[in-house]
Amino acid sequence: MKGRLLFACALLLIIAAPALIMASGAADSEADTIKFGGVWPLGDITGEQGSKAAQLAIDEINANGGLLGRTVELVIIDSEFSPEKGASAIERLANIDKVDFFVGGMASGVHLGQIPIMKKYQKVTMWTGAASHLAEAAVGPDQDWYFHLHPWDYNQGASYVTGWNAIAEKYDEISIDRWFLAYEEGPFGSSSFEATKMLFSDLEVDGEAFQTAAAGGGDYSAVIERAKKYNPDVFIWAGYDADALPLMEQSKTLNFSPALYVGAPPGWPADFGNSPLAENVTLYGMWAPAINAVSDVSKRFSDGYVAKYGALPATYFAPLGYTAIMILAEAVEAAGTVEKDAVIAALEAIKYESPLGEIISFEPSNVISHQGIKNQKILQWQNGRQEVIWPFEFATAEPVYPFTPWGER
């Protein structure tokens, strides 16, 4: 009886065998795996070219043989604009698909709502959005996990101020003198508001706000009748990339053609530069195509998303997803882990010449200790390609100036 009973179990043991040997491989397989977790609105430009970008980067990696031997894979999720999912997203992203990093966003409003499950897991953070500084407030001092690429409000209104004047100085013709700024109702556009009123605060600022037609807005004739009435040296709308056209076509019709015409979404329609409207635009932005000229860094990054996806990026978040990507993958590489402070002590030393045009490092901002960018760029529609006009040293073009009156396009 007794040996009957071993022989079952031995013959037990063989069948399982196969089934526990590829058990087995497969949780080695998981183990070799690095995976990076990102949170993108798919349905906007931003994010769908960010996470795009950040695929590009991943597939490269993968194609020089991974990081530390092993494999890469980026998870992306769909924040569809909602904080609510943008958050459920990070909590998946920690839980279910058990990722190294988080990587990605978009949106201020959106991130509020991820930052407590983040703050919950405290995985080693790259994020490429969210400019508010009430997002750096709820991220709050000591979280040395959380690393932020895009410039905060604030940062960003320091180098509009710098820029401009530089301009202004540059070319006598370029008044400054009044702002009036349209801005959606949102933390994005009523932060943008209340930084210019601060940082232009010996210059006349007026503004309104309008609902953006991303949150199913789209009627601006408020809003610009009240600028027309204001008369501004520059008008300036903070929005998203759904409002640019419409926004445009509203101005022309109500023969609205301030000497500088700004807008600041965080991207532009893929085909912008296309419409008659564009012509002499001037906007905000970290990266312009034009900026291949100037950087072989550029260059190359472009170059590699032209040829996997069969068009130039129209949105600085493409470089942006990208960096975010190959900033985490040097500090892994330096690091020879991805334990977390390893990779955080490792990042805290990258010095990452970026296709932005840039060298990246990170420096405390006014709340977080790892801030990276602190300065946008101002450029300009011409001839359908966006041109850097500010700061000098990347300009690839003369500004136009005034911006062309709608009725003799």
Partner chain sequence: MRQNKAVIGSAVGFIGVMIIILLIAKPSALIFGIQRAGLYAAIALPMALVLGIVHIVNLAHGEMMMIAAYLTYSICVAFGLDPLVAMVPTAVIMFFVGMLLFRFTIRYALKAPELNQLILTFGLAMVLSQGINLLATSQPRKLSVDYVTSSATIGNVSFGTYDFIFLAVAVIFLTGLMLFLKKTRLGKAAMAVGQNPVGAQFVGINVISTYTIIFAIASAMLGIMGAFFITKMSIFPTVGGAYTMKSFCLVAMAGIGNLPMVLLSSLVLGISESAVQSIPGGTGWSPLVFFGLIIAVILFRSYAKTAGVK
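Computed from a prediction, not measured in an experiment: that's the story for all the values here. Numbering follows the first chain given and starts at 1. Compared with the form predicted together with the partner chain:
Hinge residue among Glu225, Leu203, Gln211, Lys299 for the rigid-body motion between these two forms: Lys299.
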The other form holds:
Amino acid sequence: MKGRLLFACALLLIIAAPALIMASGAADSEADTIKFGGVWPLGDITGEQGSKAAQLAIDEINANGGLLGRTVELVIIDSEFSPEKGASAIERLANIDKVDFFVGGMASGVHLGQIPIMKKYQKVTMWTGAASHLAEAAVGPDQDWYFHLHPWDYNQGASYVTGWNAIAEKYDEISIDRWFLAYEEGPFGSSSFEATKMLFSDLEVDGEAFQTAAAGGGDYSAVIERAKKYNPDVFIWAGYDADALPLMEQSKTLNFSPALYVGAPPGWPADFGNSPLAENVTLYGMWAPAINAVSDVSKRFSDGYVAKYGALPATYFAPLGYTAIMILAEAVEAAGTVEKDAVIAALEAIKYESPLGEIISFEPSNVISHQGIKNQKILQWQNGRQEVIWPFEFATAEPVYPFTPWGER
Amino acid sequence: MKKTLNRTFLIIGVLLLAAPLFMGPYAQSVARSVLMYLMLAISWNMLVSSGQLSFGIAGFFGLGGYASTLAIVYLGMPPILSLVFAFILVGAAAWLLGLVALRLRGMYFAISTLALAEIFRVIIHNWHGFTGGPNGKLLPKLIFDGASVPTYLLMAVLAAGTIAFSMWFRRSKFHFAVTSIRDNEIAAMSTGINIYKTLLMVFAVTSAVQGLVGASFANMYGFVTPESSFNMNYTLLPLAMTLLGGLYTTWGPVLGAVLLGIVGEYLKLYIPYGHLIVYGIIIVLVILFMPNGIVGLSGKLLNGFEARKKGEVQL
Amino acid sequence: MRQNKAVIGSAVGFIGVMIIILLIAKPSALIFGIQRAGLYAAIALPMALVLGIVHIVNLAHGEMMMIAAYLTYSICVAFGLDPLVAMVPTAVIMFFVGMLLFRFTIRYALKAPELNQLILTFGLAMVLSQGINLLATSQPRKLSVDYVTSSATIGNVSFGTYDFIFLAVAVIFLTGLMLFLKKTRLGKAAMAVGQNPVGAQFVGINVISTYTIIFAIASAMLGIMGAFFITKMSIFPTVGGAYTMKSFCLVAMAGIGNLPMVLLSSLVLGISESAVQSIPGGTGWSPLVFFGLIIAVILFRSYAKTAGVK
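Previous: the form predicted on its own; requested now: the form predicted together with the partner chain:
All chains and molecules follow, beginning with the one already shown.
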């Protein structure tokens, strides 16, 4: 019995010691590399493509002779969608890899765990994910090192108000007086609903939750039935990619075809455009391959991504990841150094033309002082492609209205 | 002989616990989460030693996190006190629920604890005004203001306490009672032990430990959300760790947590995309080739070695 | 046995009352509830079979259905088949996948402490879902077939007709399994092994091959379900986990080894969930009903049993 204990302890020591020694020993990096540390959930398509697009940006910079004459490097660590893993990853990037900048990000639940650690190191951070206003509250005011690219939940809501008002104004036949929101009951869907109710308070808004297929749900009959009874001008569902096709099918089954059928998932299922059900579905997003037609930066990014990875990016986290690296690189170039205050000053003055179409500069949002993108785009599935219909300066197609009834497809 | 071994053992343990203190914040951060899982695994193992299989770890973990967070947010409780509060509250809740649930055995008990965990989650998820609903709740500040060393020390002390408690428990009359329950409930009953009361005590205390771990998690990372606080991983990983290390021992869960925690952290550095497959394969292989866990296997090896030396077989 | 009848009686009574209330108040909720119950039962029955006879909790249950659904998807994409045709090769392949999984992994954990099988299948589940994640990414996939959206209208209630297929599958699975277990030699042997593995060995039944066959049959059933699943739902690498848990709950609610009760339990849960969801704002609370009912039933049965003993 005692021998067993001793053996266990010895084994523990053997396993733990080298690992811990390796963890404490700083990796000797060449002093003249500029290092970016990225944390994404690599098992998810958003994080996978975001990290790969960031790597693409790094490769492009190095191919063009590096930054300030130095090579750049990206260290990628998986957050595994877990706050403690995400937080450890930041500790590792700060202490072992000794990176100059933090990039990456997806999922507010992970980011909340990372924010306290980031605040400890206060490295210049270019974050591409986390929309929850709670994450913004956790960062708090006066954190000049924190740059947030992705719009906060309330930014997105406000941009929809602007977008829809502009669309309704431009196209007389489109009416947007009655809204129904079908939202998944998690943080993503329910905060969308709260924001919509608040922002569209002068319009008629109703909503109902559903259990997303991503969490074992997938039965939308109750919510569709309620929406049908409510008879909205605009029907929006805020769920995940896994909900898209089953929801459309069940709408067809129950013959629910509102004049505007809007989907607001962060991504779409594979080959969604090929489904006959997809035609004329309106959607929110930040990027689609169609933007290549109106933006050279987007085209350059998209071609580079296809050349390196053999397929078009499927989520907007790819152009966001690319943007995070490129915008930092441009600021470093402008500052002529990687020194923190100079880079922050350069970022504050930056006007970066991004693959997402818009020119990004940083302004205060509700709490933080450096918010990048504030608008989502309104797009529509037409002939299997996502076409931009708003903002009008990036528009690649006119909206089709109303949504073709199921019987006429 | 026994004293020397005990002493060696104590020294190695203390050294291991102290080591991350000198290795910087990253090692401390990893070690902290290893210790978290270690405590969950030990507490679960104590209950399973009594034959009661709980699938409710994540439930008590999340409940503890919310108890501590809400106590700090609404009552302005100091963080350390909120840990104690979470420990007591979760223990009391488990005791009350145990009054009913511990009448069940085997899979039925397991499912009930799983369902209870889900019920906690659903209530907290839907109680928007009080718990922050699906978005969760932020803590005004981290424990020790997020300083790495004191936070690690706190976890090390809690883990040492849990290990010590488990070791004391194994020598106490309770342990005799519980193992006899596991082996044969009717025989245990005939020895005059009040099975129900003993089980209730063990269930309440181990759940309280899980609540305490959840509370420290909330205080270390500064937030709670229903999705992260009630994550099924907090139930399944401690189970896997215990089995890998060796069931029904104190050192099994410890070994398993250290092994899986550190392996998981290193695998992902070398295989960024797809490391969880290897993680899964390790679990499968260890279960297949070391059915009694690492402690069991090492025990067998050692016993064999000693037996050969003494010229006798003992198992 | 008497206690069993009491449970069945109360389940049937409960369903009856729910049906009457819903018929009057919300007929559509009743229809949706029955359809949902069919899906639950059809997925849970293979687990009930494995748990009842091989006595292992297969935590890779949902993941095996996920694999089957991906298999159907690839067959359909590669050969342009309809998923309900691709079901046949999928079921056959899954039969052998199940056999291999059992022969090369689970079998070795049978003699180990019971919990080992649980963790072993947890590891397998992880390997399966992460493997698919690496091969196919986490992006969901779905086959669109026209007949899925067929519908009917009675009075002013319109509903999908295709979804009743899950109830039909569940009933066919149940009848098939009951006939198999009661009438065939292999089935009778399986029952004997399930009740008393040691005794069965003494009378000359090969326990391991019986287990293997039963596990393979359950896998083939999951193969069939995988094909049906993708006609209705999106698939992605982690889609199975939730169904493992739901099936596990259903089987425990039904009582281990009691196959017909799986169908009844599913009806109770499906209709109750659907009823709660038909109340505005009720969706968030429907899991509470699901898990609350499970605990209530398990406790009720346990107390009925102790009362019966006395």
